[in-house]
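Taking the form predicted alone, here's one chain by itself in structure tokens.
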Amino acid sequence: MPERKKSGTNLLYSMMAEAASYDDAVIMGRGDPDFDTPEHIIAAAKEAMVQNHSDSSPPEGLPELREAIAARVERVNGVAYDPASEIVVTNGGQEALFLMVLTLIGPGDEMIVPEPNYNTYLDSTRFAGGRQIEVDTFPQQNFRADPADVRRNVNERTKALLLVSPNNPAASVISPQDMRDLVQIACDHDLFIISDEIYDLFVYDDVVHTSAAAMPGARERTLTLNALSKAYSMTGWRVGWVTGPAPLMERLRELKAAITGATSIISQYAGIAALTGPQEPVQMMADTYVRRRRAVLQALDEMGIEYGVPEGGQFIFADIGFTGMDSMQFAQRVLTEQHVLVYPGSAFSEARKQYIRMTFLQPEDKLREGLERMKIAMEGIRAELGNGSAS
């Protein structure tokens, strides 16, 4: 049998496994926060283990957690939802993603996706029997999608529009005016919207995050994903959520019950503490990311590597095409020679083989060490370029 090509997800996991074999590895690719989960959240989980370990939860989540999510979404995103019928708690953002796609997309349906984008959306769309229609974006516009390009790609098979803002891997943020225009396209063509807002608390340089469902005409056609993993450093706790209008959420709730049932009861109690307890740890992380982001951009400038300015999230999408190497060759070389893990852009989009994704999710001293090692690798590559060889 012919060898099956690795999906973007499998490719990234294989690179993480190799990085784990190096004692001195610097991880600058994976998107997991390096901060500890705040103590008050851990304390709530311990208390739940003692007091509530035998509690049961409906598949859509504990009522108290859904109420806390509703309060958060109304306060931060400006949209009101009924905790009883319009919120479902999930096993992290990954399950939320799959549930949204399976709710809206079936065999033969098409979803418009600005590229580059998070690779699991492609996996889930294929799983549902649908097809992605990619709309290209460019570093000169910081990888923001042009609404006119989106409109040109709508046809009779288009069922949904995917909006990830801040974006993974390109760190773009949809401006308020562009969001209005994109929602208007969905309204004009009766499309559903999948809005991934997991990085909504991390935006930079006075950029404003805008929630799709808050736009006129959007609420009744939009499913929105968010999670505790990034904002509260709770990646391993697996608590996410989907909000949306009751008719769509009824189908999503049925899928959740059939596929996994309720999210861990202990994690749900921890989630209540995260959303209702002190929020200073979130601001501390956001302030730290500002400093780290500045350090990475400065280092890339010194290496002569161009990028789209990251407006939100925890990523930088950088162009290494001038080396003559594709992103997989470049990432593998940096990993093997310098034990620094960056992700190849081809894992997120086949058309982005000249880009790498970097994160700033390491302590600043570790981050600077990784950047210095990258500079050493780049010096070797540039020396080869001077000799007429790039790889």
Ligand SMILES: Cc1ncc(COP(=O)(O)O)c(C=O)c1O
The other form holds:
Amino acid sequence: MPERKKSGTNLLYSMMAEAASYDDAVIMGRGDPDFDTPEHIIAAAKEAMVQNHSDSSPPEGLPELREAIAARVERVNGVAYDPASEIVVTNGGQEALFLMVLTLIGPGDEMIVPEPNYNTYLDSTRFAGGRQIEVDTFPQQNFRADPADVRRNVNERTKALLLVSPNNPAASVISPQDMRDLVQIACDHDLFIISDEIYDLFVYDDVVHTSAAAMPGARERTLTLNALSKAYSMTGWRVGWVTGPAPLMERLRELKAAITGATSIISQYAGIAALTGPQEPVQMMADTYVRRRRAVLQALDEMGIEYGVPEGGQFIFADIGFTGMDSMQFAQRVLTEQHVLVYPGSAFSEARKQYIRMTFLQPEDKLREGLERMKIAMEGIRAELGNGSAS
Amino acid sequence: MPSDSVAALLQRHRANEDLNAAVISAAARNALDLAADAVVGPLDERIIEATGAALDAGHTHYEPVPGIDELRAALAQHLSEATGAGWDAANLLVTAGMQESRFLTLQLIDAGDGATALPQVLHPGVRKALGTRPRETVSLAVDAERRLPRLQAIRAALEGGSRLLYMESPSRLTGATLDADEMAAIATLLADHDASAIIDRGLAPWVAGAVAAPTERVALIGEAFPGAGIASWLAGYIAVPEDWLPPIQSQKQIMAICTATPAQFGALEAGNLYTEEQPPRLEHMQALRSSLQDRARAAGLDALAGGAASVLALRLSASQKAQGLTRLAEASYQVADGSDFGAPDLLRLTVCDAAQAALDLLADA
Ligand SMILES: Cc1ncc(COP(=O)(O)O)c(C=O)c1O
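Form predicted in complex with the named molecule, following the form predicted alone:
Next comes the full complex, this chain leading.
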């Protein structure tokens, strides 16, 4: 039997199941936007059911969708890719991630990963027989991945560098200068770069998103992931993609064919509509997240909970260390007592036991309700702390 | 997968560029596709309505990793009726189609310390799925007519230490099935050797009458309610004993999170319509296949008896096959080449009206 242990991911699924059993639950855990998919995209899917239900797709995806992706990536990320040989459509960002890791990482290879990070990278790297080398990041620096720390961790087994920006769960965004420096490290040591840009449309305040592949020297060594899931509220449709240089994409395409074959035709047509249709719904959702993020940060300030300022993405990674509780205990208590689901940092890594991850993917009134209930839980915890009995 | 440096990879790619150019230009031709193992028929409006209604109702979000409950239950019920075993929703996982079913079962089901036993003749996707993270394999000899594994080959493999067996019944190439006695013998062998089997029964809906399968120690895989015109929506299934499911489900989460909602709701409605719609569909296909088989035989072609109504396999001499493939390609037909399955003397056509003209071209070759 291949290696298996109770992963952080499994832990989260059991908490989600508990939350689902409460009628009044406020879900601030899962990265699933509360908005339904915009109507014009659903309409396009229905149209495809009538017109294109039996079309067949090659494993790399419909040419029309790959062209729409190429246009999007050039417009938003500033990198040009050939739709015929440099883009593969996937079953969501998740399959894109798995394929990127399998394309680049083999048994014994190491990948440098700023920590904390999206935990599926660890699962995928294990599947490939590789190892993650974690580089710590800290809330005082908004979880910045320091290029100097990354460079110190390169050795002869290092194969790739993982950059998730905006990050899940830390919500950090790699600055243009840091990105340049990180890419330079990859160039100096002939490393590949895995760049996960699934939250690229969500950056806050004056922060800008920088695509790794757009940096000098990066294109030939970078695989980039994106997906429609978060930006278009299309998590259920499973449409994502990988862009990269043809030699790498050739291998990735072979893996896609071997692992799942083509991507569902109806989802692909919906994807074409998403990328080529009106973009106002995306802007509307992004604007809403700005307001909600502000509301959550304000409530956390009121509760005296510290966090790295979320520069991008859809998460807040907050420090509950002062409670003396382990994040699992804390999250479980808030869930059972107050029916509010937040994710324990320990699900992301052992080293993050004092953190919780919160999302703002709920309507604002519901968010406020959840935060109020969290406040009640916090007051209880503080009172117990006062008399020395918090657990 | 070997692990190249950037430079080595670039070099390898350049060597492949010519090859790629050839493949792309072949794909660009508007070929008449007779390469699939079942024709994609018209889509029932009720499937469009039900899927559209699910999307309108907000089923556009992540669904549970193993699939929506109703579809798991419908598949379990269908498999229980078809095989006589007691499958339950908790045994089922919905996949993004047949290839994901192959990958997840071949990679995640315990093969113990032994090799995975594979019949010599198999859908090429099986070896591809195994190749992503290679496991040791042993080859099982097949019989000449059905191209299904011989019992004594299975016995020898199990005695030699194999603990996991992969089989197709019906065969993806010939459509032939293992009968109830053979399956019973295989079930006994599995029990005697504490071994397991993965059985692809994706073409079983195209066989009149029951297609036998062991009731224990077995993973069943296939397309979810095929025949309803939703083949390229891609919904498949894996049915396994409950204690086999956790590692498979965990890997499905890692590589997919869940299966696309339109595909799942489409398959669910196809399942609702299945008992009403599949019998006439099957009858039509059987009649078509039998007329194609008669036509082939009348033209002196060696059409295999097969079993599943959706495919027709022909046995050809090397020169006959080479000429036939050339003629088909000239006329923009695509067929499945047995070489890709491990049977170089066979060609397979999709059973459909267009297959008649392809047969005539082959007969003239
Ligand atoms: C950083 C990151 N990458 C990839 C994914 C996968 O997203 P999906 O498969 O839903 O497109 C997620 C989902 O939460 C994520 O946070």
